[in-house]
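To begin, one chain is listed below as structure tokens, in the form predicted on its own.
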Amino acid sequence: MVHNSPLNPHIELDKKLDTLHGVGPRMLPKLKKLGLNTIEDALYHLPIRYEDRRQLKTINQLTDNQQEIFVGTVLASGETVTSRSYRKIYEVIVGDSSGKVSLKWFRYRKPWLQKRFPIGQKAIFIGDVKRFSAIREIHHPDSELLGDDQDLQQLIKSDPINFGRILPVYSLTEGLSQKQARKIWYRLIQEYADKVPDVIPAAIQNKYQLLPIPLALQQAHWPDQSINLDELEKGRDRGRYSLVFDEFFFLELGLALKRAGVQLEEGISFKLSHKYTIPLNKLLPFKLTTAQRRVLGEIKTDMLSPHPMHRLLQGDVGSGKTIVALMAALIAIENQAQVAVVAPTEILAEQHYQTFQRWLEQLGLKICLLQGNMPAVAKRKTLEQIAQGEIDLVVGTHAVLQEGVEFHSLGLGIIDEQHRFGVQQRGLLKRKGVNPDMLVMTATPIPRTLSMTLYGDLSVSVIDQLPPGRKPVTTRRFSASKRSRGYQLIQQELRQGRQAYVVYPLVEESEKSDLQAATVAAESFTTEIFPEFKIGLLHGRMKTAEKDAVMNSFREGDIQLLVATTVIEVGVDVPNATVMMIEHADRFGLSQLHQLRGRVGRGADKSYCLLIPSDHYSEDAARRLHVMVQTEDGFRIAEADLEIRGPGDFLGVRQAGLPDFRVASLLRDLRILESARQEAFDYVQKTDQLNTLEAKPVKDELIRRWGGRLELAAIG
């Protein structure tokens, strides 16, 4: 394949798909359904698997449980009835000189099949071979009819796209067949693959034996005869390896530049006066753990340096991140700077506000809570106080990031539960000040694979120690029929003056779902199951004031049992709560289950997490529940979650800042990621942040791909 680079290849790649021959007004909407709008989108829509049509087998050579391709002649054809379900099926017996095989259709148009497969018709058949006792069957095979005198080699010559080679199999949508798709992608590769720029430096290409990107795309869609099918199926062929490396290399270049930018930017060099940190230390009713002190030391070093801090603080549920963040906030406030704390939910923002207010008021400092639904007069007054520097610490939801919120001198931005925010939200908060320090916190332990892609531009600190006195939470799984045993445990705890949560995945009964809803459960708890106790209900559709009232009543012990949806997933802190019962636990992801379990075990009493799955649940759900019962280690749980669910939904929210990779898989391609990351970071350093003449094509391609997504506008 010719590998050229026109002056502006992206004009070609940005073309709409209807410029491609064969994509008309009827086909275009089908491709759009697959998320494909431009030529470039389609080039990177790679096959999901492959079919080997290089050789045709005889019937006695067919392998059970594999997709096979063979020639046969129709020996018998007609409708028949299954002996088990008395369901009508259409059966065609085909044979060759070596044996026979049964082809079956369970959904069919009888006249069409009768016309297509008369006795004596010769055809090529493709399908998955199944064996039932001595009989081989293929259900709903693909077929290509042959004329009596038609030679197989002639067919291969007349239709080289579909025969005599390894064929791509694409993910499809309704109304688009594999045959149509192959025709489209064959033309696409022929006409446009060589328009894709190939700008990874030659030295790196040679070191890793990377194919030029146009050739890699050609091999991924239409592999050479010589390619090993097993390697191809596993994504280990050179074509896909080269495309994966390319994708990771450009992402990591962006992250390397962001980190370098942070190191080059002039930030605030804070001084330590201990005006507020030492008094706070004396006020605290506990001592910081060794891990908290170590992490605080790392944060202090960053804050004292002349460059902006960009640090990720990871700590498992209940490890004491909040108090570390407060200490960091006080260092900024000692230097006459303001601090903004952004949380993903109103409940969590409210809780941070109450925690911080308790300490800050004793230190004579001013704090405010900024939420989207504040009364206009109160909001205007709060915004004025923030702009004039009268407020030392602002706690809020996304409202803090909105236009109109101006700080007098923002010195530190703290984002809690970072997985709920993307990279761009970090950028928005950063622009509220002049290169303020940034501290990003998460209680969702993140496997190294993910943190390299999600937070590659951040330094990482981990609080890997729980405060003394924290007891492990005993986790048990009960089948739905044994739910009453869970109720007995809850009753026992409530009678001893403690509190409990029961969590449901839905808010109200849904016609489409068999889930028992939180609203119905709260009623039955009140009237039948726990009539002697005060029951509360908390869900996402309630107004803020209602939610606050319920949560405060629960915190103060007026409500003994809180029935809730996942609005309580993060941050809710009620030390007296000792039981967390999760209904339909199979419907939750592992990280979510771990977060929910973290709502108990926050006091000195023994705590329990009870998992009640639905009557029928998947194998993946069973694995998740098994992991929960086996371990409380957040990082082990995170690794298992990544393995089970894949990175796409690992963080619960797909748009959480995790890039949507076109080719790469974080599970399959970790080694390639590590190599690409090392090369990208080295290249940024070697080329003075991509500012050499040699690096210009790389820099241009980086801005095109990731500029907006990674907040890289400054490097343009």
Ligand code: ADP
Contents of the next structure:
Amino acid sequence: MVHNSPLNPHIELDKKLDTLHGVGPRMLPKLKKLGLNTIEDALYHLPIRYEDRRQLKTINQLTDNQQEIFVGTVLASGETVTSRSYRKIYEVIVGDSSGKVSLKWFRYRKPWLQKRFPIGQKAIFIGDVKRFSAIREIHHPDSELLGDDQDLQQLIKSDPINFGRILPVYSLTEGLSQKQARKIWYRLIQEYADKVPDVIPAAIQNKYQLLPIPLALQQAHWPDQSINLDELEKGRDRGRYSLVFDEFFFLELGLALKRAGVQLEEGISFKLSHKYTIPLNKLLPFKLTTAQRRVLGEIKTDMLSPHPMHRLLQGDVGSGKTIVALMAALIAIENQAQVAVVAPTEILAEQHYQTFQRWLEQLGLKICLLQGNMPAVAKRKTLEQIAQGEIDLVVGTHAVLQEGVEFHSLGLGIIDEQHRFGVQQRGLLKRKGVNPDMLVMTATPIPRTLSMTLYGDLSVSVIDQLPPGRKPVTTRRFSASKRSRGYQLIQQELRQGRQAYVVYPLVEESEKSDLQAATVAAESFTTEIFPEFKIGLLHGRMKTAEKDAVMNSFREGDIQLLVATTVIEVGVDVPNATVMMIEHADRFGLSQLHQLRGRVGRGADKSYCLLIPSDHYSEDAARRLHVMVQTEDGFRIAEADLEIRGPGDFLGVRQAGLPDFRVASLLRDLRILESARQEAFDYVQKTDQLNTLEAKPVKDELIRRWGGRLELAAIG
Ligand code: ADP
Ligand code: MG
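Take the protein just shown as the form predicted on its own and give its structure as the form predicted together with the ligand.
Following is the full complex, with the preceding chain placed first.
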């Protein structure tokens, strides 16, 4: 395999996807939706599984409960009615010399099917084979029409992308079909796979039998005929192994260098002038906790250093991360740099805006809020002010990351509740400036064992102390029939001038009915249960302005009881709220329950969390509720979560605060990580920290990747 092209390979890899023939302005946004912007992104977007189309079977060879591909001729075609439910269906009977099979459609356009499958039509069919009675069935099969005298061999020749081989199956998005995806990735691999530099030292390549990266990419997308399908399906083929090793190797190289004190990128060296930080300290109604001050010290050290900061700030819910972020922001602003604060929900962005606004205004600084659905005129004006450098601090949702948002001089990017964002999104923010400092915040603790294997204790700051005067939140579980006791407690608190939340889960499949549950509940609170109080309703389907209005009334105390779906799960801070009632509490995960409970107990008043499970719930759910009643400690809750779910499930979920990789999976590939780490640390030592001639290509490639996405991956 040829090595990379002599000129900068990454110029090719950084190209936008529409440089690829066949990807036009209509396709581009669809690929973007999958998180794919550049050629390199797409190269590493590996298939989620494969489909074996090397050979055709005869109909009597089809295996039940398996996806199969075969050729047949239409023997009968027409609408019928199911014997059981009397529903209309469309059925096509297809046969070959060995037998017959029934194809069924439950949703269809009749004229289309009639036209496509007249009696005598020959076609290739692909689908999951099921057996309900004597004759096998396939529901909603894919098909490819054949001429009378056409057979598979001819089809393979005319359409080598879709037949006669093991085919990749990609994750898709609306408007992108599997067939289109295959066409795109076929071209992509042909034209660009060999542009990826392959620089892992030969000795290591040999020892682990790694394929050169271009070949590995090719095998992972378009495997050879001879590949072991079982290994491929399990992600244990050579191609994927090599890509995973490569990804871990470069991550660990970067960490090894960092440990040795070598920095890879030039960044901004901020200076401390205390122009705004000291005045803010005087304005604040409280003193920072010891933990907050320690963490701020760590952040300052990073910001003063001439290299970009990539720091993860972890602190349990309510530990006061926001104010630390504000202090860091002021340091950047003192140096004439701009700051961006990005939050995952509109509600949280709006809240941060209000918090920051309150302080920045008093310091004479300018702040703005950037949301997705702002009026066009206001948005244009805001964008202009940001680009001119008239705005010191921008708060917003994902809208901040979009193209068209340009900063005059972004010096610090802050991401709140980082587990809601992917590496790519963090990368987008970073690229809005020239190597700006990055601070990402999370309430989710990373299990210690994992964080050690992955990245030692580099660049993680922990606020391990709550502000003084917090009283523990009393958590109780009531069965649904005892709900009225919960209401009594709510009433008692509301009468004393406090506020309360009642939360309903929002499960995707039943989104509608849950919304309804919240809506109906809000009504019955207003008319029957608490007619003396003002009730508000908040859910994700509401317009931004409506949400803002409700949240503001709640914040100001006009609304006393807020009935909400999980839109309030993260970050919401209303210290006067003292009761959180969670309906169908069994349906929530532990970390979600912990986040929700974190909405109360934020002031000096005693607070309550009331868990109302559904009538029937699983044993695991019971254990989760028990943990919630037992402890408030985020770290212990995370450990219990790990225990109840098992490491597999825990690692499988991104919210665990773990880094996300392009191809590697921590769950499956932990052993590869260990090897790669070992080799990377050895190599750094052997090559005088990558300073030998031989190590030069490795170092160049590391610089290219590190700081782009690798270091961002490393900070979870
Ligand atoms: P989180 O870490 O969950 O984001 P916040 O930053 O929202 O927590 O802070 C929670 C509440 O604690 C806020 O109302 C904030 O004003 C308050 N707070 C933060 N730091 C202190 C402190 N040192 N002393 C007293 N209250 C504080
Ligand atoms: Mg917060």
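Only the largest set of C-alpha atoms that superpose within 1.5 Å between the two forms is called the rigid core. Predicted, not measured: the structure shown is a model, and the values here were computed from it. Positions refer to the first chain, counted from 1.
The Cα position of Y487 differs by less than 2 Å between the two forms after fitting on the rigid core. In the core-superposed comparison between the two forms, Q292 has its Cα shifted by less than 2 Å.
Positional change of Q595 between the two forms stays under 2 Å at the C-alpha, relative to the superposed core. Aligning the rigid core between the two forms leaves the CA of K207 offset by 11.5 Å.
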